[in-house]
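Encoded as structure tokens, the following chain is the form predicted alone, with no partner shown.
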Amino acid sequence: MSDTLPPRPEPRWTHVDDCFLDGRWTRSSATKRLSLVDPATGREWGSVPDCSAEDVDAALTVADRAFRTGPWPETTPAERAALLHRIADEIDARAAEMAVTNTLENGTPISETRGAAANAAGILRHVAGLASWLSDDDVRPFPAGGAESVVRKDPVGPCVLIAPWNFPINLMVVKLAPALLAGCTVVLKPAPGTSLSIRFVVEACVAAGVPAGVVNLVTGGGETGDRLVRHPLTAKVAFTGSTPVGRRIAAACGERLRPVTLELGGKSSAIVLEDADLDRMASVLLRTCLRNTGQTCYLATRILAPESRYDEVVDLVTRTVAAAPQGDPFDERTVFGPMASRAQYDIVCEYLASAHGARATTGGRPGPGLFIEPTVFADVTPDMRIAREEIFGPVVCILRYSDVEEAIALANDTSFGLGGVVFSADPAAAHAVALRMDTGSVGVNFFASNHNAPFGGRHDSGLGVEYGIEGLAQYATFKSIHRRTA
């Protein structure tokens, strides 16, 4: 397929030598580089520095200085909210260029990446609207009377924000927006393969008037991330990525008694109740179960269908997936693009090969280049690897259940707890099932993230939350000032 694709759009940046420190682009002292490869063609089109220990130290030194002595500590929540609105406007103005770079980086279809800027801007504007939570007086009386406490929300300090490769803009901005509103300074580290699209966010921050040292950027792999996490000037870490890496970050932060927010892997379930409207389910199936070529953490890649309608559900899912176009991610019609990297392609191929006993009703085979055929497996049993482990590719499994109790037990029989969906024509029945699912978020007849509600995982899916007041609170540290009352 890669041999037949048309010429690719030209991105703004290709091979760069700098990181962003103290308000300006600064040449990195790195001796190694990271290549950026278009997953659809296999062509290397860009590269970034694999930043050195000196770069990391410089980034956190200026972030710490800006936090303690620059103009940033004197700003009010209202002033910071106004700045977030300006950043949002600047990101909106860069939407087209950002989408092209993002699609070249990870192969996400352009129909998806074109919305990244608007989504990021929406996050910034929504978070700006939470400023009053930081500034409002919170006075609490002593239970015995005679005294009261003023509860302050202070910024936690310089934060290290590490985003993954699947949604590199939005999963960084969902950390950046509350960190800035809270009054923190930040060092951003994107995933190695998606290190250029984040430059548009940094550029937007500069254009909006963010003071020098408040937002800094370094690029690099796991070693760079480890240096950032363990640096003595880091006050907090926020990370989205795999559960194994999240465990290592949690251990490092635990050693240093450092707060950490982790949004990790998932293996979510879609419970199809007997009364479900399958046409309605089909209309949201791809986004709910296979968004971004299956490279999304919360996806309900396990569909649990009742025995009485199992064949009907298998037929519906198979037809829906088989009809969705796969191909050039720059084609507006494309639903399924390539895997983001050779490493991810190899992982998905291994899972396809392990699916002994399951029946592929569509797909089931590797395609050319880094493309994987969108795959539906039927006759899947709970003990199979494909039913238990996060695949992170265009693969969905359909399991059968005999009654609702078994469906709930199957949904909860996982080490993860990130998302989930219940399909039913009866909202009350769906809500009752959702209450019993052991997971951080559940959708009824659809799934989406709400900027106003907390999003986070349980168990192996992470610690802490993003979005909402609860997500903003992750970047605050609380102080109680006790005083006598008259």
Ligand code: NAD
Given for the second form:
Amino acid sequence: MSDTLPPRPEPRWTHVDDCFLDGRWTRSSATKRLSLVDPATGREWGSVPDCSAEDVDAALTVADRAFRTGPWPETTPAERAALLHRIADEIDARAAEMAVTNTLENGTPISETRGAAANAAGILRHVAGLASWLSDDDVRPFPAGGAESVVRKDPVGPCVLIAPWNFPINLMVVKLAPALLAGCTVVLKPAPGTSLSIRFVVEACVAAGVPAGVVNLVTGGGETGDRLVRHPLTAKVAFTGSTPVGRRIAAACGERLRPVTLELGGKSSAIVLEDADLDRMASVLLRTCLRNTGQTCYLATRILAPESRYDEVVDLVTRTVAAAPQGDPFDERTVFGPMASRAQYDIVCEYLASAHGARATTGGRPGPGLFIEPTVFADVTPDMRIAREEIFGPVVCILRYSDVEEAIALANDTSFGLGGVVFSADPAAAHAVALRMDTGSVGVNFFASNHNAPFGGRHDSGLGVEYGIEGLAQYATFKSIHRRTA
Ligand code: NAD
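For comparison with the form predicted alone, would you give the structure of this protein in the form predicted in complex with the ligand?
Next comes the full complex, and the chain you just saw is listed first.
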């Protein structure tokens, strides 16, 4: 398939040798480079510097200086909210270019990446609307009377924001927006393979008038990320990525007693109750269970079907997945693209090979290049690796249950706790099951995150939340000023 694809669109940037420090694109002192490879064709099309320890130090030094001096500490939440609106407008204006770069970077279908700018702009505008939470007077009486406390929400300081490759723009902006509104300064570190699409966000910040030193960008891999996390001037880390790396970051932050937000992996379940409307389920299945070729953290990749309707569910899921087009991510019709990288392809192949005893009702094999056949496994049992571990590829497993108690127990029998879905025609029954699922979010008959509601994982899926007031609060540090009342 990869040999027969039409020519790729031209991205704005290809090979760059700079990072963004103190309001300027600045030549990196890196001695090594990181390749950008189009996963649909296997061709290298760009590269970025693997930033050095000196680059990291420079980024945190300017972020710290901008946090303490200059115009930024003097701004009000309302002024910063106005800035977020301007950044949103500038991001909207770059939507088409961002989509091309993002799809070249990670193979996400263009129908999805075309919405990335609007999604990011929506987050910025929504967060801007939370400014009054920071600025409103919050005065609380002492219970015994005679005194009161003024509760302040101060910015936590220079923040390191680290994102993965699957949604490189959204997962950075969901950190950037609350950090800026709270009054923090930031150093951004995208995943190596998706280092260029975030330049549009930096460019939008500059065009919107973000002061020098407030937003900085370094590129690099795990070593660069580790240096940023451990840097003495880092006041907080916000990370989205895998659970093993999240644990290492949590340990480093624990050692230094620095706050950390971790959005990690998942293995979420879709519980299909006996009364579920399967046609309705089919209409949301691809987005709920396989979005972005299965490379999305909250996906319900374990479908738990009642014994009485098991064959019907397997048939429906199989037909829906088999009918979804796979191919060139630049083709408007494509639902399933390639895996984002060789490393991710190898991981998924290993899971396919491990699935002894499961029955592939469609797919089940690696395809050409970095493509994997979209796969549905039936007759999956809870002990199989494919039922327990995050695969992060176009693979769903269908398990059977005999009663609702067993379904809930199966859903909760994982080390993760990120998402989940309940399919039912009875809202009360679905809500009752949702209440008992041990995860940070549960959808009823669909799944989507809401800018207005906290999103985060329990257990091995993370620490802290993003979105909503609760997400903004992760960038504030509280101070109570006690005073006598007359
Ligand atoms: P990853 O953990 O390998 O890398 C994530 C980021 O961390 C990258 O920028 C990487 O360069 C950096 N990094 C690597 N080692 C580091 C270290 N020691 N210190 C600091 N930074 C380091 O994850 P990935 O493969 O890029 O992303 C896929 C994972 O992300 C999946 O597990 C997925 O579930 C998870 N994810 C979670 C959410 C969520 O909201 N919970 C959302 C999307 C993705």
